[in-house]
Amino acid sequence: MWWEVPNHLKIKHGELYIAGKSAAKLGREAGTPVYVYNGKRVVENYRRFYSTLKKYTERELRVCYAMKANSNPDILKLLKKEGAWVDVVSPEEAERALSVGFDSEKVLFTGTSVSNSDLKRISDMGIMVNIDSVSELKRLGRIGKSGMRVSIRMDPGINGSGHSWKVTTAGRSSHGVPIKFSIPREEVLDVARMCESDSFRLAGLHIHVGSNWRTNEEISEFINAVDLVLDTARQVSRALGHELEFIDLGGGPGVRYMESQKEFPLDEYARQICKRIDGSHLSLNAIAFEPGRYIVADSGIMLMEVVDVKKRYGDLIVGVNSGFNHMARAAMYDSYHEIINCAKAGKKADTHVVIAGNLCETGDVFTKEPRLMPKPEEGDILAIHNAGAYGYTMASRYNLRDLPKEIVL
């Protein structure tokens, strides 16, 4: 199958195996619904990302894992051991990063609509703040510590990219909805002066254009944003009289969710970015990136049990013991996830089915259109592929359902 990966996901004896273990057996033993992650795959993805970029630059490389994708403590410990930094978006995420051993100097806070209490907690932890608005900067000036290092989240002024309009984070608007993030490029120089007049030390500039983009065309658009942030960094350095320590190019590299999609062209991404930075003649000490999905998405599957099968107006409705409260992406973003019948993974796909959740919502379906797969029966364990990112972290207790379990192999 297209989703098989050596030493990770494979079909063995006609069944789905993850990290050498039967997925169906794991589901029955642990109880469903349950997220299962392969820790070795997380490390493998991290090392590929780091080494590909490092091939093209001699500068310090900061891979700031975007914790919002998956905040499981065991996964964070694996990434810390690899030397990762971490990008957090709330004080609670920051506290978790510190609790598993990350040094505060390796944590970057990139919040939005940040309250005074959030700023106080982050400041007290000694974590660098990525400034998202003038209001935030002014309030941090009253709350934060003198000499505190900060960076500025800049909007490059180009249209952002992403798998859904809801995750496009650059430009004026997305599908007519005003984008709430970042400081427009033409305002960055004034904000930079404000940072240093408030006794902060401006260490870097940051951009993030959106989430889960994969094509060469989208990379070309992103390279335009890189050029713009480098040009702005040059202006800021001249105005302040000192070089910036780093630029942070955010996250966004996508993963393959369906067979028709191609793998993210990581080598081209790395080569183009590093070529631009070298050509800028800026004496930046470091380049930072914030991958989340790329590191953890394909490391995980979510297991759920078939509990009800019925024919309705010609459709075969397969009910499972989970819903969008456990995996929100299909309902929230119209996202596609491969769904595998674990014990029948090697069998021919011969039946069109609709996989439906157990919430009292019409939109609680994992397949908006009938999906071809080996015919499910009550008691079968199904696996949602690419569930390692934005799965458990977005889960809720809607309908007072319990949260799913998590296992790291």
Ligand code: LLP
Second form
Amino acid sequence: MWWEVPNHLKIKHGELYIAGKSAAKLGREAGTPVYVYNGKRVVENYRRFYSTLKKYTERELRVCYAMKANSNPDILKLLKKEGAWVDVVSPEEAERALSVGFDSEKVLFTGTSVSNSDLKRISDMGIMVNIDSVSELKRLGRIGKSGMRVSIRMDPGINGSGHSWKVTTAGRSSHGVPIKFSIPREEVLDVARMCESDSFRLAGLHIHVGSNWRTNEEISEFINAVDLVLDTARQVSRALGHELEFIDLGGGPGVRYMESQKEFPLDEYARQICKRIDGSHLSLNAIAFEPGRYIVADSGIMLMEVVDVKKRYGDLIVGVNSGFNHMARAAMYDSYHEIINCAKAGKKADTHVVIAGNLCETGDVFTKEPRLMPKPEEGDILAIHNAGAYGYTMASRYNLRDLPKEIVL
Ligand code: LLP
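Same protein, the form predicted in complex with the named molecule this time rather than the form predicted on its own?
Now the complete complex, all chains and molecules, led by this one.
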């Protein structure tokens, strides 16, 4: 199948295997619902991201893994061992990062609607703050330590990109909804001066245009944003009388959820970014990135069990022991995920089915359109593909159902 990956995910003896183990067996032994991640695949994705960029630049590369995608402690430990940095969005994420051994110097806090108590906890941990508003900067001036390094989250002013309007973060609005993040480019120079008059040290500028983009058009739009942040960095260093230490280009590189989609053109992304940075003649020591999905999405599957099969007006409704409380992406963004019947993965897809959760809502379905699959029966274990990013981290206890389990292989 198009989603098979050597030494990671494949069909063997007609069954789905992950990291050399039968997925159905894993599901049965651990009990469903359960997220299963292959740690080796996480490391492989990280190394590919790092080394492709490194091919094009001599500068220090900071791959700040966006742990909102997957904050499993064992996955964080693997990435820490690889030398990753980490991007956090809450004091709780920061505490988890420190608890698995990340040095606070390698943690960046990019929050939004940040409270005084968040600021206090983050600055007490010695973590750099990526400023999202003038209000936040002023309050940090009272709460933070003098001499703290900060960066500014800048809106490049172009249209953002992403798989849904809900995750598109640049420009004035998305789908008519005003965007809440970042400081407009025109205001950055003034805010930079404010940072330094508040006795902070402005270390960097940051952009993040949205999540899960992968087409050439989206990449060229992103490169326009890179040009704008470099241009702003030049103005800022001139005004402050010192060079910035880094620019941070955020996250967003997409993954393949459907056969019709292409892999993210990582080489092209890396080449174009580094060419622009070299052409800018800024002496930036470091370039930072904040990939989340790219590092973890395809490392994980979510296993759930078929518990009920019924015909309703000619539709075959396949009920499972999970729902959008465990994997919210289909219900929240209409996202498409492949669903594989683990023990029947090699069988012919001959039946149209609706895979439905066990929550009391009509929208609690994993398949927006009926899906062609080998016919599922009660007791079968189904796997949601690409569940490693924004799966478990978005889970809730809606309907008072327990959270799913997690296993890292
Ligand atoms: N940096 C910032 C400032 C971000 O807001 C995000 C994601 C990232 C980095 C990582 O983006 P990534 O490389 O993973 O695209 N729950 C949604 C995705 C929300 C993304 C939020 N911000 C989903 O399931 O698609």
